[in-house]
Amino acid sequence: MNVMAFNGSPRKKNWNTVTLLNNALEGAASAGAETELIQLYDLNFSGCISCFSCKKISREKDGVCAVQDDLTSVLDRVRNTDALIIGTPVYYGAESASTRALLERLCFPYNKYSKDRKSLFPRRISTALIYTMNVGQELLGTLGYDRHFSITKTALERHFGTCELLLCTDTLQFDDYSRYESEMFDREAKIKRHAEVFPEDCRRAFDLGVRVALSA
């Protein structure tokens, strides 16, 4: 089995989102999966350009985005993968720009404009979304984050298959809070939480990877 993961954070090494993704892939590998981590910010690509080529009656293939850029070959490989894991930081209540562009290009070609609305993706596969964010758990509902996460989760379920959410809240943003304008945050509390809670988040990500692989 093959598990593809996407890091939608511009922080590509040793930070919250990529650390959780690496743990998820370690979990998938422990269950026998071959794994691949794609750094979205290493690629030059756009979101959907609304050309509707994927909806033309004369199209040669279903589910193919006509845009040609660095994401094209990646989307080709998605057609043959057994599971997808997408990790992203939360910026203003939504995914990072690169993650959102990926989701548009990933999902829209499989969105069938017919009455049955059946997905054009050829199989059902497992998917997962890992969100990292600065806000605490208690603010998710107040700020409406939970509703947005649910919308994205539903889109992946409709097009591909089951989708699991992993939310990592109240994350450590800086390695040195004294270097940045950050007086609204309790620096010591952030550091303490990262030391005590983030390892548990990593364990949850590992377990998620195992489940995703075993359900593939």
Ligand SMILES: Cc1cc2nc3c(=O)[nH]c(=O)nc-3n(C[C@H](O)[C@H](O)[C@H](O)COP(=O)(O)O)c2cc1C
The other form holds:
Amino acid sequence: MNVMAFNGSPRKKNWNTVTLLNNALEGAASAGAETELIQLYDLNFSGCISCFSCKKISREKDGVCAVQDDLTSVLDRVRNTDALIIGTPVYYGAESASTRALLERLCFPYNKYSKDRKSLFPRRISTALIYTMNVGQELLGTLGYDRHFSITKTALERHFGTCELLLCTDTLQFDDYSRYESEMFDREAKIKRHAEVFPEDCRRAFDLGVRVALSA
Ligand SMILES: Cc1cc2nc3c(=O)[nH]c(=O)nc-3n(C[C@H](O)[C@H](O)[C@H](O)COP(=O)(O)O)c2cc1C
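Give me the form predicted together with this ligand now, not the form predicted alone.
Up next: the whole complex, starting with the chain shown before.
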């Protein structure tokens, strides 16, 4: 069984999103999965260009994005994977730009414009979304983040299969808060939370990885 994960943070090492993804993949590997982490910010690719090649009646194959760039071979491999885990920081209340571009290219070719809205993806697979963000849990509803997360979750469910959501809030943003303009944050509280709560978030990510792999 194969699990593909995507890091939608430009911070590729040791930071919040990639750390949680690595934990999730360790969990998946402990359940016997072969795992792969794709760094989106190492790839040169665009979002959907609205060419509608994937909707042409004369198309040769279903579910193929016509755009040729670094994402093309990755999307080819998605066809054969057993599970997908997408991790992203929240940027302005949504996924990072590269994650949005991935989601468009990943989902739209399988989005059948038929009355039954049936997905063109040939199988049902497990998926998961991991979001990391500065704000605390208590603000998710007020800011409308939970609504946005649920829209993306529903898209993955519709196109691919079950989707589990993991939210990691109130993250550490800088290694040394004294070097950055950051008066709006309670620096000590951030550092304390990172030491005390983030390890628990990592454990939750590990367990998510186990579940994703076992249900694949
Ligand atoms: C351009 C930018 C926009 C951001 N917008 C938000 C936001 O709208 N809400 C939020 O809670 N955090 C926001 N953040 C903070 C990040 O989501 C947060 O620090 C995240 O955990 C970073 O993940 P990383 O450590 O994996 O890079 C933003 C950060 C950047 C760089």
